[in-house]
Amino acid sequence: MAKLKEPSFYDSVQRNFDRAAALTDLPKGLLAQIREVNSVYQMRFPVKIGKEYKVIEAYRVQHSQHRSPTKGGIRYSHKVTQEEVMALASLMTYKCALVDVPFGGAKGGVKISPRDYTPAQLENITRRYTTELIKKNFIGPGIDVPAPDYGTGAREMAWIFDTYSVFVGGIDAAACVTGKPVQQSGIRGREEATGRGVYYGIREVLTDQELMDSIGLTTGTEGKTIALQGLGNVGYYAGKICTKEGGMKVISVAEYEGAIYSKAGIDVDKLVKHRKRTGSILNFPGAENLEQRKMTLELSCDVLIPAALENQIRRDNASKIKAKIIAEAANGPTTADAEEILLKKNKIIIPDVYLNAGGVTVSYFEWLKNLSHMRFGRIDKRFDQNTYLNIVNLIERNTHKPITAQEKMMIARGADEIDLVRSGLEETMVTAYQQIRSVMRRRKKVTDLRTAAFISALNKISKDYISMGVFP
C-alpha cells in the first residue's frame, strides 16, 4: 500500500481556508479572490563571496492588496521555496485581518543558510536583495513593508532601511521596514513582541473555563508545564515570559542539536547563556539529554509550543502528541492531516494565524511611529505622571497615611514607550481571542479555534473588498 503524501505547508493553509470558507455565506467569487496570491517576484542575483560570485535565489510574495501597504517578514533559510513563501504571505493576510492591523499580507525569502556566511557577506546579500525589491517597486512605506522572520533580525532590517534611504529616501523612509534597532527608528518591545503575544494568547485560552473543562484542565497559567521546540527569538521570549509572568514551567527544550528535559523546570535565560558558552543546549546543568530531539514534541505536558519551522507535527507523529494544548508559535507547525488527528484526540490547537500575531501587531506600532515621527509617550507621559502624583498627594493628605517616595513614584509613573507597546499588544490579543470565541459560540458547526479564526478574518477581508466596490 503506497504511503500517503503529507500535505505541504501551502496545501495545509489552503485546506484551512477552504474549511472555513465552506462555513461562510460569502460569494464564491469573493472567496476565490481572497484565496489566491496576487503577485510573486522570483529573483536571482549575483553576490561576490570571497573570490567567487554566487547566484542567490530569492522571493517576495504579495498575497493581497485589499489593504495597503502589504506586510510580512523576510526569511533566510536554505529550505526557502516559492510555495513556502506563498503560504507565509497568505497567512499574513489572514493574520493581519484577524488582529485588525490594516495591512495586506506579504512575505519574503532568501535561499541561504546564514551560518554559511560572514556578517559582511550577509550585508551584501541583504543590500542586493533590497535593491532588487526597489527596482520592481516591491518595497516602500505605502507599498510593501518587510520585517524580520526566521534567520533575520534587527541587523538585517537596519541594512534594508539604509539601502532604501540611499536609493529612495524621503521623510518617511524609516517606515519602509520594521523590526529595526531602537536607535535606528525602531520601537521598544519589538524584539519580544511575537513571544509576548504567544504568552497572551496561551493565557487567554488557559483562563477560558469552557475550553479548559472540555479537556479536563484547571484554569489559569500558574504551574502549567511547557515543552518548547525552538529556542530562537520567538521560543526564547515565549518561554521566558510564560515562566516569569505566568508562573508556568518549561520542562523540555528542543533545538537542532538535540533536546533536554527537567521535571523541576528549565530556566531559559540560563539555558541561552549555556548555549552561547558551549554551542549547544545539551548537557545543561540540572537537565538530562534526550535521545532524540523529537521526544520534546511527544512528552506529557500541558502546553506544547512548537516555535521552530513548519510541518513539525505531521500524520506520522500526531498520534504521539500527549500535550493537551498545542500553541503554534511558529508558522504552520501542524499539517492539515495532523490537525484532524489531534482534534479527534480532543486536543486544543491555538492556531498560528492568531497566536504569533504579536510580531506584526508591534510592527504596526513601529510603522505608525515612523510615519508620525513621534516616540510613543513623549507627549503625555509627564502630564499623566503629574496628574497621578496630584491624586496620590490628595489621598495622602486626606487619609493622613503617608507612603514612601519610592511607592509614590511607582504608583504615579507615566507610561514609557514599552509600556504602551505591551498594553496595545495585550489589548490586541485579548480582543482577537474574544472575536474567535464569539464565532465559535454563534456557529455550532465551528468547533476549533483555527476555523473560527479564519472565519473571523475572512469576514473582515470581505468587508474591505465590498467597501472598495470590487464586489456588490
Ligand code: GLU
Contents of the next structure:
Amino acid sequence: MAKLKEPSFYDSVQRNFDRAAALTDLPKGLLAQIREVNSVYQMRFPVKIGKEYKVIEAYRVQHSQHRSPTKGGIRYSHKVTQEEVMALASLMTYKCALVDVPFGGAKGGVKISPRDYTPAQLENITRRYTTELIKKNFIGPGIDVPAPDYGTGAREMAWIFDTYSVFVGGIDAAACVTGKPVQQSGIRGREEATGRGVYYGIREVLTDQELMDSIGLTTGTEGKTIALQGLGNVGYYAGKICTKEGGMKVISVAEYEGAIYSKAGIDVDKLVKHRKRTGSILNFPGAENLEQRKMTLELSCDVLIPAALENQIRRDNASKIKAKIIAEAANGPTTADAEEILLKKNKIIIPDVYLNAGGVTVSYFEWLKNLSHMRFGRIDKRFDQNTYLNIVNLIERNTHKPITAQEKMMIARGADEIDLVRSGLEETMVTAYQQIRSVMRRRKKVTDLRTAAFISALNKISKDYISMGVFP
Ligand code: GLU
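Okay, that is the form predicted on its own; can I get the form predicted together with the named molecule now?
What follows is the entire complex, opening with the chain shown before.
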C-alpha cells in the first residue's frame, strides 16, 4: 500500500480552521474570506557576497487585512517556502484575534541559513529585504509591522528600523517594526515575552482542575517534568521561567546537535553557557547524552514543549509520545494527522495560536509605546509610589507597629515598564485561556483546546468584518 503523505504545515492549519469553522454558525462566505491569504509578495534580489552576487529568495505574506496594520515575524531559514510563510501568516491572524491584539496576520521569510553569512552580509540582506518591502508598500506603522521569528532577533529589527527611517522616516518610524533593542526604541520584556507567555499558558492548564482530572494529573506546576525541544529564544526563556517561577523541572533538552537527559533536572542558564563555550549542548555536566535527538520527544514526562520548528510530531512518531501535555511553543509543531492520534490517546495539546501569543502581545505594547512616544510607567509610577507610601505611613502611625525601610520600599513600589509589560502579558494569557475554556463549556461538541481557540478567534474576526459592513 502506498504510504499516506503527511499533511503539509499549511494543510494542517487549513484543516484546523475547517474543523473549527464547521462548529460555528458563521456565514460560509465570511468563513471563506477569513480562511484565504490576502496578499503574497514574492521577491528575488541580488546581494553581493564576497566577490560574487547571490540571488536571495524572500517573501512577505499578509494573510488578513481585516485589521491594520498586519503583524508577524520574519524567519531566516534555508527551509523557507511560500507555503510555509502562508501557514505562519494565517496562524498570526488567529493568534492576534484570540488574544485581542488588534492586528491582521502576516509573516515574512528569507530563504537563507544565517550560519552561512557574516554579520555584515546579514545586514546587507536585511537592509535590501526592507527596501523591497518599502518599495511595494509592505511595511509601515499602519501597514505591516514585522518582528523577530526563527533565525532573527533584535539586531535584525534594528537594521530594519534604520533602513525604514532613512527611506521613509516620519515621527512614527520606530513603530514600523517590533522586537527592537531596548536602547533603540524597543521595550523591556519583549525578548522573554514568548517564553514567558508559554509559562503562563502552561500554568493555566496545569491549574485547571477539570482538565487535569481528565488526564489523571495533579494540579499545580511545582515538580512537573518538562522535555524541551529547542533552546533558541523561545525554548530558553520557556524552560528558564517554568523552572524559576513555576518550580518545574526540565529533564531533557534537544537541539540540532543532539539531546541530553538528567533525572535531577537541567539548569537551562548553565546549559546555554555550556553551549556557548563548547559549541554544543552535549557532554553537559550532570546530564547524559541521548543516542538520538528524537528521544526527547518520546520521553516519559508531564509536559513536552516543542519550541523549534513545524511538523515535529507527525503520524510516524505521534503514537510514541508519552507526555500527557504537549505545549506548542513553536508554530505548527503538530501535524493535523498527529493531532488526531494524540487526541485519541487522551493527550492535552495547548495550541500554538494561544500558547506562543506572548511575543506578539508584547510587540503590541512596543508598537503602542512607539506611537505614544513614551515609556510605560512614566506618568503613574511616582504617583502610585507616593500614594502607597502615604497608606503605609498611616497604618504605621495608627498601629504603632513600624516596619523596616526595606519592607516599606517593597510595599510602596510604583510599577516600572518591565512590571507593566509582564502584568499586561499575564492578564492577556489568563483572559484568553478563560475565553477558550468558556467556548468548551458552552459547546459540548468542542472537546479540545485548539478547536476552541480557533472558534474564539473566528467569532472575533467575524465581528470585525461585520462591523466593517462587508458581511451584513
Ligand atoms: N514571530 C512571533 C510569532 O510567531 C512574533 C510576532 C510578532 O511579534 O509580531 O508570534
